[in-house]
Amino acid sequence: MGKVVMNWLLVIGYWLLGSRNGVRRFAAFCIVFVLAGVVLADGGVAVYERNCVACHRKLPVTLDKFFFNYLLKYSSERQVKGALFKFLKHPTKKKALASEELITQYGLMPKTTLNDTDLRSAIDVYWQKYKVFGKIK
């Protein structure tokens, strides 16, 4: 999504910045800089927001549940980001950490449509939200 509104932004500010008048270019500019810098802010909370907790919305086993099942199989940070990204890219039964009535009876996850780079994002907002190391005194 990042990425779409990225290029959008561009050729906006393209469009805009090819005029002669100044005062029309220096907005164009300030209204690219600035959106461009939400965008970028955003850092994937938006994804992880409509594609991740939109459909976990609606199961009875919240998100930090299964986070932390894959912090209890997998431990570390990598191993757990990098566990997600191969299930949500290729889910199997054999890969899933819901239990097997959860599965039955709400269905193997879908196969994610999300490019790489937006469901690593996805992945990365996930874990800040959920992790506990650094967060227990």
Second form
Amino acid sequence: MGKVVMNWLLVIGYWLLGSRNGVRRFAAFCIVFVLAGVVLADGGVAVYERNCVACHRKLPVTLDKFFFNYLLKYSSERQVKGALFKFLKHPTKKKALASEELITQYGLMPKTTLNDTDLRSAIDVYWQKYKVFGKIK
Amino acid sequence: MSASNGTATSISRSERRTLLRFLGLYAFLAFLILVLGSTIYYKLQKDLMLQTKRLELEEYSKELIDGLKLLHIYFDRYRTYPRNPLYRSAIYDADKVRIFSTLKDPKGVRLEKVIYTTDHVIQYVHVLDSYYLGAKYVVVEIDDDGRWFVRTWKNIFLYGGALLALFLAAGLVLVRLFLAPMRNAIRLLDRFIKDTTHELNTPVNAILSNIEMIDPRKLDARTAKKIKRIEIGARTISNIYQDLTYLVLNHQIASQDTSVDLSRLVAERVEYFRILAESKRIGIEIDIQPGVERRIDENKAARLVDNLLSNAIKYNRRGGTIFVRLRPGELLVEDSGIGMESGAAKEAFKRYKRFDESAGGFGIGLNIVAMIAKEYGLRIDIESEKGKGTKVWVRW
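Switching from the form predicted on its own: structure of the form predicted in complex with the partner chain?
Then the entire complex follows, led off by the chain already shown.
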């Protein structure tokens, strides 16, 4: 969500919260919930950007190539996300979809330090970014 | 008496009925077999058509998979789904969620099948080993022109109809073949009964007329008693003879309706039966209004009255009474006999129905009464109480 919109929402929320009108106060709470959701979602993006993109940027193979490898092997959203989660929690050569050369050169991906919630939200962001649903013409 | 329903006409009627029932059953079974055969034929034709189309659809699916492979590799550059005017297609992921579709109706897809036809389309499902773009199932669809369907139904109607006709013709021949021995046996029996009935007339008449010629006053008491017994026996035989003649021969002949003095007729018949009643010590009381007339065949009217009286004697107790009353429009015969269970009265008019096997007769008496009543539109009411007796009204 755009920062300008968020700022405006904060201002309106603050103003409504000060009101004595019950309806306005309720509207203020709704805005707070929306903003909290946005912050949490943005939190997932931040986790993804910090923990996935930052590291993969150094590799010669882009993140979308890995995504399409997962898609090729696991097909559905549920299975792709499940496989990614398992791999990131306990990476092994057997489970890895990267090529032998890549692993030899850059090593196997280290075990994730993220907790389950952050890891799942990062995977969700990854899926949203590269999924094919709605993109095929 | 005939062992069949009485006459040659009813033989052929019951024969025709048997024939029709058998043919009905036969046709039903033949129809069932044809339906089963047609279903199998239809399924085979459908499978044959699908097998033929399958080769074509497999080619299309291969082409589509190649396209998907390219799209998977170059998805960062190209996003256009591979299309071909010859077919429509769709891709589904491992959880059967639709990824993309150009099908007419993507909702009706059955991914668990391989090839099938639905709503004028033929759909072929190919399961992928490598899930390009996440697609596990590839569905390729072409239009079903329905020519095989029309051809199949045409054949079913044409050959099925011919087969049904053939079955029916064979059934007709078979049923005639099977019924022939039974028909011959019934005709033989019928012929025999007719001849016997005819031959019975002369001796019975001879006995009765000779007895009437004997003057009882010239006989001693013992001989007179013997002669009386002979007369009772002969009259019983004569009555049975009359019934048989009626059943076998008479009611085929057109009725000779005249204005009959029923008062005279009933009185005569009561007198005729009095000697039989006396043998069981049954008294007959009469209350006959003179001058009651009705247009009827006299012979048939006599049969009706005779059978009512004969039944009243037959099913009466020893020393009982019979009351006969005649009024314009009504004849009542009441006995003090064994009576019938409630509900049995309607059954009484069925042929060969007897409620007391110990009493003589063939159970045809009331059936004759019913036949005559039906012919002349007479209404018969029976009121009977077990152990007390029976009242029979004939109303017109």
